[in-house]
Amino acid sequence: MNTTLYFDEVLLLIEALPSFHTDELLLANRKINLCTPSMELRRLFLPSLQHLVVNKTDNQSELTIWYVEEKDLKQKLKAPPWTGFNGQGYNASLNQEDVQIFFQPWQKQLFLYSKSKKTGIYWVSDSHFVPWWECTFSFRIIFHLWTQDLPAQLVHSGAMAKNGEAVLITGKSGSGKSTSCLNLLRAGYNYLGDDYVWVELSDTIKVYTLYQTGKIETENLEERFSDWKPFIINKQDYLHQKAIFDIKNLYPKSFVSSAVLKAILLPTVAYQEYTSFETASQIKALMAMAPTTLHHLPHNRTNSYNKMIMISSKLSSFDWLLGRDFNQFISSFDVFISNEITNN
């Protein structure tokens, strides 16, 4: 069997459902179709994306996503019939030039996407098997894999926005990227993410926000965001998980879908008082956005680092130094945002 049979197989059984529920989502001026029997997936895959739902049109949708658990399906689905499957997903002995598969046996899901069918399938044995961090970058693997034949990339980054023109925000973990842009929504910018951005690629570039979920790891929460607590979603699990919130909710007058790019930060914890700014180079920009990036989203990768190439190409970079003093960390990033963003 190929990978093309074996989606195919797949979504017959799920077009055989005989009820469903549909919500329509606006990503980027493009109509995607959220489809699910599950109501307890629903309730859990949407929340992250609830602020691209739209009224119903009539526009054709560009990207199907379906998503069912096991119960949903007349008959077993039958696990992917091929080994050599790695820790990121991938399998590369397959040919996945039309149907890209994204499986890890240990866990108890399925990712499925055709390129020619532009549809997207994920399948979990019991939804209550769908890891909790799933659910705060909801459909995250298929999205990346509808990107290849857009000019468009999923980026590990965040972004943050003033009067529509943004930064791009990234590193790696532990690089102070969620945590700055945290502050700065509480400093009165626009959030368009801190873990997950959408980069549209034209002669202007623009970020899209994908998800408005904020993940806080509990040593921080406790030091930095206490004032937070009354608003954590996960209340009962975010001692082993992370604290999750509902960003537009939390700061609705922050929520903007798109800005226009105009710089790359690249944060550092400086172990130093005041915070600064210095240029950057674009290879540097370019490596601290594409090793994390490429690890999560394993398929098309030479595709998506040549996308993440032209962004740094088209953007000046700076390295920011972190510094303690809370204050002057705003103070310095206003002045930043003036200086270098808004005159340039």
Second form
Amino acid sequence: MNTTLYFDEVLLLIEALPSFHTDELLLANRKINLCTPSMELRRLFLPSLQHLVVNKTDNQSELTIWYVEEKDLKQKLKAPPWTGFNGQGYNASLNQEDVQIFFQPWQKQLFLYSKSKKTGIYWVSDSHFVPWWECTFSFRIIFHLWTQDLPAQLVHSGAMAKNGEAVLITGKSGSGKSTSCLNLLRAGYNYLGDDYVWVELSDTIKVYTLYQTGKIETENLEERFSDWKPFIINKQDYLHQKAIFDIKNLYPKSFVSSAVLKAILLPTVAYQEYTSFETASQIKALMAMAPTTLHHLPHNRTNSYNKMIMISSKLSSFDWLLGRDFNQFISSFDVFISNEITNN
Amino acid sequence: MKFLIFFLVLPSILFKHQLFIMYYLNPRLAAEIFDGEYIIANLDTGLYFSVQGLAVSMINFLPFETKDQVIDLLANTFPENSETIQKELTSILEELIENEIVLKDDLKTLVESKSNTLPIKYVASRFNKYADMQDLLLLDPIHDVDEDGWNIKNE
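Cool, the form predicted alone is there; where's the form predicted together with its partner chain?
Okay, now the whole complex, with that chain kicking things off.
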């Protein structure tokens, strides 16, 4: 059994579906079809992508994603018959030239993508087994596999904008990335994402909103965002997950779909009163964005790494030393945007 | 006859060994220079390294066959810092070898070392290792599977 045969067998089961629902999305000017027979999976996966949904057109889609539960299919699906998948869902011993597989063996879910068919498949044994976090970045791995042949890259990063110009806010978990984005959102800046964004590489580097869901740790929620509590989506579960918010509903006027990227900010909680900015090296920017992104997205690493080298080498980078004074945090950001972004 | 082969072959192996120890950059790694600093990524293991200062010039000389020759050349370029340079370049080369960034091979055909311009200013060398992601990469939980091959712990 090779990966192509395995993919074709799964696709055959899916193509035999008597009926299914299609949602059309537009992401970075490319049409995507999301197809599922499961209204429960649609309820779980669509909200984070809801802002990308468009009216149905006759245009050819550039990517089709099928997402199904076992009960939807006529036949049980066998687990990928290969050993060697690591904790990241990657199997280095498999030939994945056309069909690529993301499979974490302790989960009963599976992601497949065929480059030649431009088709992604998500299968889960039962909707109850969908990990909660998976729905906050729906089909992330499939989008990533799709970008291999596109001038685009998913980056583990937030992005905030003003007047169509954006900064990428990147760093590993706990660096203050999401909190900074959400604080800026509250202060009136435009939101493009606080966890994963789509970066389009052309003469000008643009950032597109990929997901409209924000996530906040419980402790952080109590400390800084307690007024958002009425808007928590996962009210039953947020204490043992993270509090999830629909940012587009929460701040509809601040929500934008794209902006031109002008700089990279590398936040660090600095245990000082006032926030400050310092020029950072390109390597530091690359090291803030690449290891964490490539850890989440283990396929096509060289290709992605080269794209992130391009991003970090084309943009100015700054260490963003986060202070305690909230008002000064905002005012210093205003000054930074005015001096380094708008006037440059 | 056996003795004859031994005496003919052994010296030639030793002779070859002495001549052909080659230090070279691991071709499986992605190595790029930004602003005079090397960033070297092992995308298979999730380990990233950066090299700054005069050690960048040492890497630029790769492949080379005699490490002392290259280190001496760089140390003698800045006589006032010669001793420090000897120590730091020897130590960084050891780190590079230990982390399989630089490989040693005594079977390779001799390749001519690259000629490189020497730096005009001495900048102290630094070697950094970014291993934040590696612990997570090694995660590979043991699991039992059902008849269809799926993990049964979730049930």
